[in-house]
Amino acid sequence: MSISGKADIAIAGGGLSGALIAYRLRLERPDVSVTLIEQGASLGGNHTWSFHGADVSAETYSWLSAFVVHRWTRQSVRFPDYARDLQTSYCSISSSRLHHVVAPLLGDGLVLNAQIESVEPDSVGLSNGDVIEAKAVIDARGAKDSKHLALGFQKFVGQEIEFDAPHGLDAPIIMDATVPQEDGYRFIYVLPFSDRTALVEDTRYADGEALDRDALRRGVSDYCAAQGWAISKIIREEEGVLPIALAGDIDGYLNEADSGVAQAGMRAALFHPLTGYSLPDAVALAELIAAQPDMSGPALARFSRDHAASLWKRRGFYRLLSRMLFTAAAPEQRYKVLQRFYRLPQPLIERFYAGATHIGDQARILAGKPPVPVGRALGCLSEDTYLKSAMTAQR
């Protein structure tokens, strides 16, 4: 059956960013027809997105809460020489909840199981020959490779597990870096969903993007065994390879896309350069697009480009920290950078995750004896030099 049709706005990609943009448009701009095209059988794939309570305003949380499946009032971190409880709330959104909330709202405007063949300023073409015409097109299909970005990688395999007995956790462990350091900076991430279930992820901040699933699965099972948690069953598994921004020419990157197509989410390099968190940026962009007075294709393309470029240029400090983590510290010593960071005041940590670090915070983060060799740290200062070196190495 043909699904060719027309819409005011067509969104290519039903991940977090694309789905939230569609959701906000349907609620705030019911006069604008929206078609959301996703290659999978449901929105969001198989994923869990999380954010700190301080990452979004109370006004934003009032609508975002419809997607939140778990909220905790505090969180903790563990390192070889330091552990801490933080009184910062933490929230998680599941892909199944994303689909449950957004899909009914879109109705016939949701196209699933659709392989996207082309994205143009006025249409999205599918591999079966169908074409969805639109006055504006937003490309939210996820991250793409580019010679204009120098990246590290955050790789993970997570398993939602049911245990034989209560695990004893009542708050997330955001980082447990007491585990053996392998393939870069390694930590375990734990979200307790109930007294006997939790999402346990083995995460690596690594130089390469190759994902050794079996090794990370063993990491999860070994960690559970070390905690004394006997596994009853694995409910589901998720995985990912997320970009960590070290350096880049954002104008060159954005110019690779068709100038008449708006870009969103990871496609627009909208993620925290060091943590990889993408939800706060996806939420902010959804609100901003829904508030645009001009919904024409050229206007949305200009707005999205300016927004992405502006955020990237304001976040140079975070990319400096990424370079220090990945290139100034030996892989097995990278945990010391985070261990030192988590000794800082809680408000500073909250602003860091929210992308709201100010000049005083930056001075505080860099003050004192660095946890990496000074010579290597100095070599990370110039982003342009680092990018040129990375591009030369790729040739």
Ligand SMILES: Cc1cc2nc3c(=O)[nH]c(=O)nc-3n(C[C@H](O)[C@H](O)[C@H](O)COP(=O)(O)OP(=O)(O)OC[C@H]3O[C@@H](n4cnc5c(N)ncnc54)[C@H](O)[C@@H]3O)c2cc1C
Contents of the next structure:
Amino acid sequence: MSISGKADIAIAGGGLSGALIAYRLRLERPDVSVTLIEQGASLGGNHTWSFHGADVSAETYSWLSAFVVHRWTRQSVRFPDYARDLQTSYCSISSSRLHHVVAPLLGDGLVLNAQIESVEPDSVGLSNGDVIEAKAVIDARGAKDSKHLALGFQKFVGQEIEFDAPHGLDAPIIMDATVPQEDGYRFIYVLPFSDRTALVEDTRYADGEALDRDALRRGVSDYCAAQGWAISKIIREEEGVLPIALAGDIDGYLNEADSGVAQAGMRAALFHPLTGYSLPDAVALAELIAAQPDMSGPALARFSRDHAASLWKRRGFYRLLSRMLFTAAAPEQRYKVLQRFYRLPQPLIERFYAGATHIGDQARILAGKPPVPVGRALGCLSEDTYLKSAMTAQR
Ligand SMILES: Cc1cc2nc3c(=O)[nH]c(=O)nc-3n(C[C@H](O)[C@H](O)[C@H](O)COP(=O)(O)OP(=O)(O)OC[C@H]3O[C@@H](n4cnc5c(N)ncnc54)[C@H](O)[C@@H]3O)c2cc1C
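For comparison with the form predicted on its own, please write out the form predicted together with the ligand.
Every chain and every other molecule in the complex is listed next, the one we just looked at coming first.
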């Protein structure tokens, strides 16, 4: 059964990227009708998405701030032999705020609790037999497996916790790697939401994607105990297994999708290769899509493909660093790579997270005595060679 009138644009998946695209279209292009389809009961699932202030321009922040639930003016990192405060702001967006800002703008154009079965250039098919027709379709259904990508993983469990007494933090700890190193590069991430509450995450940069939730929860409670923070209540929990891009054939990856369907977010491999974070890319894509002169399906599909391919190709340096991190260093020594990186100038670190590392930064990052023996990594310098051997190992 075909439902309602034909929308100009149907977006499959109301997560971060799909919801931001819908939001920008409603604000910037009220002439374009949008239908956003999501399997969950609300937009965005159960996430806290954070970004560094330097990841977005002031102009972008002026609209993105509608979603920001916390903003700190500085942040810190801690390693076994080094600690640093950075005067870089840090912001968090919650999935509930995303829902509450975007849902009212969409009205009838928001379809929740809808399981998508098929995504075609001119329609989205649902499991109940309904078909939503549209002149253009954007697939924003999140990350998918592909034989064209060789990945490591950043995996974590985070708990938003209420403590018996103030924890004493007034800025995020982006990485506290003074904890025992297990399952790859391990650190604790802490976002202090109020004087008695914080999101505390145990994170590991690991070769395998299996998530040992109990071990990670134990990591969180042990860390809190070591800080002297008595837990009174776990308010909520979130978890993630994010892809870290070691190598890939982006054309092969993008060819897996129907050529007439635009792709967005993680689905389009739009994430930082070394952090797995996708918010800055999702924000940039939402702005770009809303500014397209031609909103037809073929034009949007062509644009999104070119955008994803060109960003991927420009980010080879980050994938090289990912390969070096995952292959040069023995898992329990990986922290040394980050410890050294954080001694570099603050603007370079900000450009790194923003995906704006330039050639001078690259030279600076690679210069000097490596913190770990790089012999094992030399065989991984070529992305093509690495990809071929990873593909062979998978067979
Ligand atoms: C817990 C967590 C925390 C993260 N924190 C950060 C962070 O701090 N900063 C950052 O930059 N990145 C972060 N990331 C990484 C990345 O930004 C997120 O994964 C982000 O949500 C990806 O956006 P997306 O829109 O591509 O995919 P998603 O947000 O996963 O959205 C995909 C949507 O499609 C829906 N969907 C999928 N299949 C179907 C179907 N068949 N039918 C209907 N709907 C469907 C899903 O329900 C989902 O809502 C985090 C990831 C996780 C998991």
